[in-house]
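A lone chain, given as C-alpha cells: the form predicted alone.
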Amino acid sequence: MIQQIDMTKVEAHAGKVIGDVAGALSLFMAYIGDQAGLFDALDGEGRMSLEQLSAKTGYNPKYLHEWLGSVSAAGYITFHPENETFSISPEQALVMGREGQPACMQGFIQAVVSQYEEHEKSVETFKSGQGRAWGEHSQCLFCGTDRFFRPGYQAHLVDEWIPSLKDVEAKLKEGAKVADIGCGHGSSTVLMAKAYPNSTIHGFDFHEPSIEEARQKAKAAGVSNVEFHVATAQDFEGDGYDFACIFDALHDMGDPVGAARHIREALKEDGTLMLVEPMAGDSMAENMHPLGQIFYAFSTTVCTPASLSQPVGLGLGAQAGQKRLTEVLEEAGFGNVRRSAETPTNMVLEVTG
C-alpha cells in the first residue's frame, strides 16, 4: 500500500530536529566554554568586545569570534549588535557558570558529553542486551554527576529532606549512625558529617575510585565523624542504624529488593531509610516531557547497563515511579513507604517499620 506524505508534517518534524541538533551542539560549546573559564571570564564584567575577552583570557580570537556567536545564537550569552559586544546577565551566569550554586547547569552538561564520549560503546551495549558496569564509563561521567547533584543536596538534604522525616533530624543532632548507601564521590555523606558532628556517617560504593575520591573530599573539608567503605548495598558491613539513604542510586542496582533487605536488616527497630529517586510517574504517559526524555535517555546508557551487569539485572530505570518502588521496598519487609518531600528532578520517600 502506498502511503501518502504529508509534506508540512515532514517539514515540522525535520526543524523538531534541526532545533535539536542545535541543542546537542549548544552543550558541547557550553561544555567547552565551562573549561576554558569563558562564563566566568564574563561574569560581572557588563558587554565586552571580542579583543577585551580575548585579551582578558589569552584565548585566540578566531576561535572566540566562533565560539561567541553560537552561544549568543543559543541564548547562554547575550550579544548586542549595536556596538558587537557581548555580556551575561546575572541569570545566564547562574545557570551557565557561579560553580556550586543550585541553578548552575554545567555538571549536568558535562554528564551529557560523558556519554558522547563513548558513544561507540553505548551502541555496542545496546545492540547486545548485555549490561555496561558503572566503572566502564568515563571519568567525566562521575565527576559530572557529581557536580550536578551535590548544589541540589546542599540547598535541600538538610534544610528540607532531612526534616520532611519523622524523629529523623532529632536523632541526628544527638548523635546517630547513618549509612549513605551508593555514596559515589561522598557529596552527600560530607554535607550530612558536617552539618551534624555529633552522628557518624558511613559512605558505601562499590567503585573503589570513588571511594577514593570520597575520602579527599572529606579531608579536603575537614570532617572527622566520616567513614568511607567500598562495599556493595547488598553486603556492607555493620548494624544498629538510625538512619541510612540511598541518592538517585537504588534504580542502578542489580538487586534493589535484596539491597533494600539488607538495609532494612542493618537499622535499628525505629531505624528510617530515605529513598532519593528521579522523580518521575507511575506510567511512561506521565513521563512525556523533557525531564522524562532525559532520564530516559541516561537511563538507556547508564542506569540500565548498571543493572544488567550485577546480579539478577532487574532494570528498573530512571523512571520506575514511586508505585514500582513501593512494589520493590514492599518485596524486601518495609511496610510503610511515604513522599515526604520533592523537588523538580527528584522524589524523596521515608521508608520504615
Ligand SMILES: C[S@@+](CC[C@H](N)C(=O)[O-])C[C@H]1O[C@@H](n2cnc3c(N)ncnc32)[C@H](O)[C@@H]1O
Contents of the next structure:
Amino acid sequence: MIQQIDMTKVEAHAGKVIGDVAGALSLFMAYIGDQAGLFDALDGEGRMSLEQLSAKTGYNPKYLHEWLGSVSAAGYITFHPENETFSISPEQALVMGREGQPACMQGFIQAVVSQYEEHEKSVETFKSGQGRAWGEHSQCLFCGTDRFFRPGYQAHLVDEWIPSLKDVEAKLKEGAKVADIGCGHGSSTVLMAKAYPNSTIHGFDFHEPSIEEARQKAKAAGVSNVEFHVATAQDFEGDGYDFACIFDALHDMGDPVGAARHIREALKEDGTLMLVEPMAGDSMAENMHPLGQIFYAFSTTVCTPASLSQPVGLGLGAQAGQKRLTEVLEEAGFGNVRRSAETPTNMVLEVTG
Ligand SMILES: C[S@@+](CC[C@H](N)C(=O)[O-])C[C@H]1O[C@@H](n2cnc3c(N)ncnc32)[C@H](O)[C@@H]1O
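Having seen the form predicted alone, I'd like the form predicted together with the ligand now, please.
So here's everything in the complex, that chain up top.
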C-alpha cells in the first residue's frame, strides 16, 4: 500500500520535537545554573553584563557567554540586546532559584537530570522487563525528589491537607501517634513533628540511606518527637496509631494492598490514613497533558521498576487515579475513601473504616 505523506504534518511534528529538544537542553542548562549558583548570582542585581557576572562568580566568561545565550533564549532569564546585559525578574528568580520557595522548580529538574545520568540502566531495565529497586538510582534522584516535594508539603500539609481530614488535626494537636510510611528523606515527617509537638511521628522507609538522611534532617531541625526506622510498609512495627500517611510512595510499592492492609491493622479503630498520590484521572485518556507526560515518564523509569523489584510487583504506576487507588484500599479492608484536598500535582485521599 502506498502511504500518502502530508509534509505539512511532518514539519509540524518535527517542530514539536525541536521544541522538546530545546526544553531538554534548557533543563540541563538550568541544572548547571542551579549547581553553579548563577540564578541566585543574577537575582536582585538588575541588569548585569557578562563581565560583571564573571567578576561576581569567578566563572570563565567563555562558558558564561554560551550559558547566558541558552538560558536567555529559553526565557529563564532576560537578555537586553540594547546594551548586551542580562537580568532575572523576581518571577523568574522564584522558579529558577530561591531555594525552599514553593515555586522553585530546581528539585523537579534535578530529578529529570538523574534519569539521564543513568540512562543505560533505564534502557536495560525497560528491555528486560525486570524491576529496578529505588535504591539503585543515583543520589541525585533522592535529593531531587525530596527537594521537589518538600516545598509543596511546606505549603499545604499543615495548613490545608491535615485540616481537610475529619477529626485528625485536633488529635495531632493534643498528642497522637503517627506513622509516615515511605518517608524518604523525612521532610513531611519533620514538618509534622514541628507543627504538632505533643505528637510522636514515626517515619518508616526501607531505603537505609534515606533514613540516615532523615535522621540528620530531624537533628538539624532540632525536633525530638520524631523517630525514624528502616522498615517496609508491609511489616513496620507498632500499633495503636491515630494517624498514618503516605506521601507519593504507595504506587512505588510492590505490594500496595499488603501495605495498606498492614497500615489498617496498625491503626486504631478510629484512625485515619491520609494517602497523597500524584494527580491523575481514572483513564489514560484523561492524562493526555503535560503532567501526564511527566508522571508517565517518571513511572516508566522509576516508579514502576521500583514496584516490580519488590515482592508481588503490582506496578500500579504513577497515574493510577482515584478509582484504581480506591480498589487497592478497599481490597486491603478500608471502607471509606474520600478526596479531601488536592493541588494541581497531588490528590489527598482520606481513608478510614
Ligand atoms: C517517591 S519517594 C517519596 C519519598 C517521600 N515520601 C517524599 O514524599 O519525599 C518513594 C519512597 O517510597 C519508599 N518505598 C518504596 N517501596 C517501599 C516499601 N515497600 N516499604 C517502605 N518504603 C518503600 C522508597 O524508598 C522512597 O523513599
